[in-house]
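Shown here is one chain on its own, the form predicted on its own, set out as structure tokens.
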Amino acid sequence: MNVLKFGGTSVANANNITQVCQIVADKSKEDKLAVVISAFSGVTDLLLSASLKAAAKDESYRELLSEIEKKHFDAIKELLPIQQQSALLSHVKRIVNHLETLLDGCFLLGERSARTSDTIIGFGELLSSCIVAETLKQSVAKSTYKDSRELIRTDDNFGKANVDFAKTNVLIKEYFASTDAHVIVLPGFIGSSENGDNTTLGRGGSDYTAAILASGLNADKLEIWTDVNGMFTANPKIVRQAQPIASISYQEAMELSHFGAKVLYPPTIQPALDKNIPIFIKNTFEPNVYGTLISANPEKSQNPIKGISHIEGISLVTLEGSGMIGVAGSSKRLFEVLSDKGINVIFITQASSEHSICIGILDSDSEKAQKAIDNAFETEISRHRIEPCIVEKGLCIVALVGENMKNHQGLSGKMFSTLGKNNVNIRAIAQGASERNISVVINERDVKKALNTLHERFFEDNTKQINLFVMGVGNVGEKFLDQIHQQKKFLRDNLKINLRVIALSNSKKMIFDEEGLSLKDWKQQLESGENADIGRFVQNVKTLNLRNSIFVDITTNQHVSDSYHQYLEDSIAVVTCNKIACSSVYENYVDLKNTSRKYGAPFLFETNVGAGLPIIDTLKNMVASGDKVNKIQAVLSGSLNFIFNNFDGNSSFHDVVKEAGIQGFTEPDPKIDLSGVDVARKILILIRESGYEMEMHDIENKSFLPKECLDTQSVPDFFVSLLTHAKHFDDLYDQAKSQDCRLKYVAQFENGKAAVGLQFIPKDHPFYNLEGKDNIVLFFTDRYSDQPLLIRGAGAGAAVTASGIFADVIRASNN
């Protein structure tokens, strides 16, 4: 004997319905059956809601039981030939007038009773039962209904009565003795007390009648059939990678369920436990996959995590104060007040100095838990020994849950440890001495990335998700993101990173995708999406609170960098190639290197100095391996050094340069390149690197143009000027020339002091053959005194600076 239980989903309509009877006519072909049906889909919440109107004097409960009635007669119409429909149309009309009898009478009376509550909300699993065992016999002669309520045997307490497992044990094996049915069909949910009152089972009461009389029967095995695969590692809703748990044990199951796992209730696999017996969790749509198999001995698995599970809407309740140190009883007192109200405690954790004791509860318990608990120790309030008690509201509770786990060192310094590198805050933390469950409490809006994180951590062979949120999608901007698009397979399969680009904006338009945007046609995209606005850019990325982000900033925008904070602060790292943010007041800079320590969010700027030369990080190991920087001499400017190579006699100055816009090597506006002002910022930001403390304004600035073009307050401007000045580059040029010297805007520091400027290099000079658009940096340190550190590549150009931005957001990665 084998007992099957369909969920509501599975029966909600008539092509479920047709579905539910195949597969029980292929399973009777083996076995002799009793199958469990629950109410259609939506119909007990039909019914509670249409027994609340009614006792409310609210005539529209007669809608709802119209539409309770269409439903099924419906389904009626669908499932039978039109000459069999008569005898089950008229049986459950009946059904139904029973019901409007009732409804009628809480009505008149304004008000439902909990027995009478029990006996309306019982009518789903009558009405879907009946037509279920009626459709089955077109495919099962040997197949007839039986009323459960006939075999389970309650007590009165009506919501979630206690069966009385000796009576209903008897009842169910002298039935089933008797019936030479080969597939009996039964309500799921209901009973009746001794007196022959309708009683309910309570939440998962479906499940629960099933087990009872797998239990009574001593069946082989339970079937459990729901709409999803079995049991999964996480809610799949929130986990999208989440994974099928095909083996688990009775007790792994009975802590998923706890924690949420609404497949299954725990109630459910008490009375299978008992007897041993195996519980199948089967998916009606797709009956030939495996699903999950819940039994006392499940086949081993290397991963000592079977899965997370997580209760939303969960308070957290403290007591606290000195007079519940060594005051024997002050738990029992806390748990017997909240026992009388009937509220269950879900969570509790305890301080060692019996300071404190804190419990979880739900949320809608909160306020009836507070009011008890202040009123139970009123006394010591007023004498000030124990606070008043303090309810956080908001809260969700995350378990991990696994057998083996007790068997395996460092897992909740994993889980916590995770949780914190993605600014998850742990508001209290429970775990057993069996070490079958590690229970967090969290902040609700934290729980679909702690499920994702910890999925990940656990569960997905440590691929990392990464997203990113990029802003300035410029020449850079776009050869950063065709990079991503192209190694996006490789950094899977060989870093185990899977980079996701959630966000982009340019300075009109801005997009979110929270599945991620498409790559190839990214530009579409962005010309539909929504007006660029830092401000709510900012608030999108904090509000989707995904797990490891990764703010990418390519802009040179200062209302950008001003937002770093912001993200550092929520645990966001930021990636940048603009140089304002680290070149800013010093106070600033140190603000946001201390900011991203103090929350564990990489600030990565390798492509503030060289763009994708290793500069920055080489200057960082270093300064950390206890390595000093005396000196720094440099070309810094990828620019600067294309236009003076290039400035050779044949073209003008003002044509190298226009040259040097078109190919990308300068800013949009190019006297930033030519007045310094970008040079200093570098060689400032290498000082600070170093260890020194010093101001912008402390650089000198050596400037080569003439006064006039540093004044002028356009490009075109800017670009007249160089015509009109000239003779004055020429003069450069030759004079350079004539001590066969070349020109080389150099940045340099030196006993505490800095300078940028144009200097005549000479043939025997480091700089001498820096050709097209490279940057040279030479590090003068204790440990390279005689010959300095050297660092050379190109130092310009949209690839490779992309490609430096691309090398930052893999060491954020990789954090």
The other form holds:
Amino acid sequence: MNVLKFGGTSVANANNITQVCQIVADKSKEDKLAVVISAFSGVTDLLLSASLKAAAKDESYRELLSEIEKKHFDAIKELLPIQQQSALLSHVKRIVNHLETLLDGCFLLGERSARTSDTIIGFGELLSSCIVAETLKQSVAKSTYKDSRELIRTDDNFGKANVDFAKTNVLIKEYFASTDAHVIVLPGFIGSSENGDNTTLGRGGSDYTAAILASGLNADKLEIWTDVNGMFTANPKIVRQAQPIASISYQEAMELSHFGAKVLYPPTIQPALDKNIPIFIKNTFEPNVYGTLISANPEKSQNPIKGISHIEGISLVTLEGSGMIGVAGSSKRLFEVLSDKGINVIFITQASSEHSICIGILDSDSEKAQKAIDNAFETEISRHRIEPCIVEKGLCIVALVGENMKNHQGLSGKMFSTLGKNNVNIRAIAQGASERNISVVINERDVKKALNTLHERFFEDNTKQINLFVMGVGNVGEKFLDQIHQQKKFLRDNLKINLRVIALSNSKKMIFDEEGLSLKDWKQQLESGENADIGRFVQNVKTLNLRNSIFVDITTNQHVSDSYHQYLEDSIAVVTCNKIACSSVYENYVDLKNTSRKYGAPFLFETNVGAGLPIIDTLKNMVASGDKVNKIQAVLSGSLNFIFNNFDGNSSFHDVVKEAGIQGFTEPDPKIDLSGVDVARKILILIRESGYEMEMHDIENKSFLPKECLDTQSVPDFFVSLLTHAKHFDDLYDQAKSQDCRLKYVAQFENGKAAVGLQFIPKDHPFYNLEGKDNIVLFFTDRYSDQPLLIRGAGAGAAVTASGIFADVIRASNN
Ligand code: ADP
Ligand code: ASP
Ligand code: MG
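Starting from the form predicted on its own, produce the coordinates for the form predicted together with ligand ASP.
Expanding to the full complex; the earlier chain stays at the top.
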């Protein structure tokens, strides 16, 4: 004998019912079957809502009633040949009429007792099961229908009645012995009390009906047929990567379902466990998929964690005060009060100081609980021995479940650090001594992020999803996106990083896609985006609240750099090639670094100096390992180097600067390069990274530009001034040439002083042969005192800068 239960989606319409009948017909060839049927998907909710409306004197309950009637009529008309419809149609009509009478009664009286409610919400199963039973008769001759209310005896705890197993088992055995039908179809969810009142077993209770039958009949197995491929490692609607669990113990399944895995109604497991009946969870729409087997001896698995579940809508109630310490019975009183009020306690923690006790209950119970507790402890509260209880709503419990967790160290550490890194604040923690479950309470707004990041950590072969929010898609930005597009597969296969671009913005438009933008046609997408706004961009990033988020600044904009704090404070990493923040006032630079440390969010700016060259990272490692930087000499402007290398007497200075701009080697405003400001910013950043405190105005800047060029107010004016002063630049070139020197723009730091300026570099100097747009840095340190540490290579250009940003993104991802 096997018991099969089909859930709401499995019988939602005629098509699905046909599929159910097919499965039952196939199975009936081998075994005798009890088949439990849920209400059509959504019908129990409609019934509940209709009854509430009727009791509230809202006539629209009649529309809901018509909707319910139509759903069932439509199904019958599709399922049965016309000649066979009428008997079933009139049977269903009679049931609907009865329902209507009850709803009219609620409407006239303006009330709806728990007892009436149970009768009303049980109608869904009465309707669905008779339709399935009649349809099944088409293919299975020896099939019949039995009303579960005649078999399942309960008390009158309406809404969630308790089963009287002694009586129920006798009724079940008697009936099944008496029938010679091979397949018996029964409604789930409903029972009746000793007085003959209709009762229900709690929402989702059809699973339980099936387990009660399986237990009463000592069935060989219990199959729960639903709309997913088994019990998953996490709710598949929230965690895309969740996988069905092939094999799991009764206890683990019980923990997962108690903590929110809705696929199985929690009380279902106990009757099966008592009789050692295996439970299979199967998908009606993919019947050949194995599904999940819940049994006493599940297959051993490598992973100590079986699944992650969660319950939303939780309130934490905290009772604290010196009056709790060492006073026996405080918690007993607390739990008694809650139990008297019928409030279910889902979560408990108490610090060993006994100063406070904290419990998790449903949000819907929180006001009732607060009143009752404050009442019960009124005396202590008035004497200030205990504080009035504190209630925090809108929380969520997330639980890791696995039988084998007790044999592994460090799982809770991993859980907490994974959440911490993603700025998920843990409000309370509980771990049972059985160690089958570690639960944390977090804010409901973080639930999606928390589940996904934990799932990634514990189930996904360490593949990490990284979510990028990119601002600035000029030359460098475009190359950066190209590189991501090209490297996506490599990163996934080799570094286990799943890099996604969630948002893009230029100065005009911005676009967001929570599922990740397609990088094939981002330009068209961006054109039709919403108007750009830095503040709204920040807000969107925060609201999306995705795990492992990184903000990437590829602009040269002051306002963008002003927004870094807001990201870091939310544990969102910042990667930037924009030099403004790190070369702003020292206090701001230090503050950003501290914020980054405090919130565990990397703040990386390798491309601030030398584009993609590993200068800052090398410097950081030297300093961290105890080396001391004494002197820095550098050519740090790829742009100026390109300009002076090409300014060789053949073309005008103006034309060379123009060309450098076209090739992407200068800032959009070339005066930032030519005035020396850009180089000053870079040496300042190196000095600060070396551990010295310095401000921009401390750097001596001997500009080679005539004052008039420096004073121009726009880019076009600046270019005009370069033409006007052509002779000044030609003279500089001639002078250098006459001394057998080359012009190089040099930055220097020594004895606490820094300067930037154009220098005549003689032939024997390491800077003399610096090619094209190359940069060179010499670090003279305690360890590199005779021969400096030298880093040299292309220091400007979109592709190398983009690759530097890319490297920072990978560094941030590995955090
Ligand atoms: P039925 O109507 O068949 O009883 P339910 O809606 O009660 O189906 O339960 C199945 C649903 O449970 C799935 O569609 C899924 O959204 C949800 N669910 C939540 N957590 C899990 C989980 N861990 N594994 C599988 N399904 C889950
Ligand atoms: N129809 C009931 C409900 O929606 C019982 C069930 O589907 O398991 O809660
Ligand atoms: Mg269910």
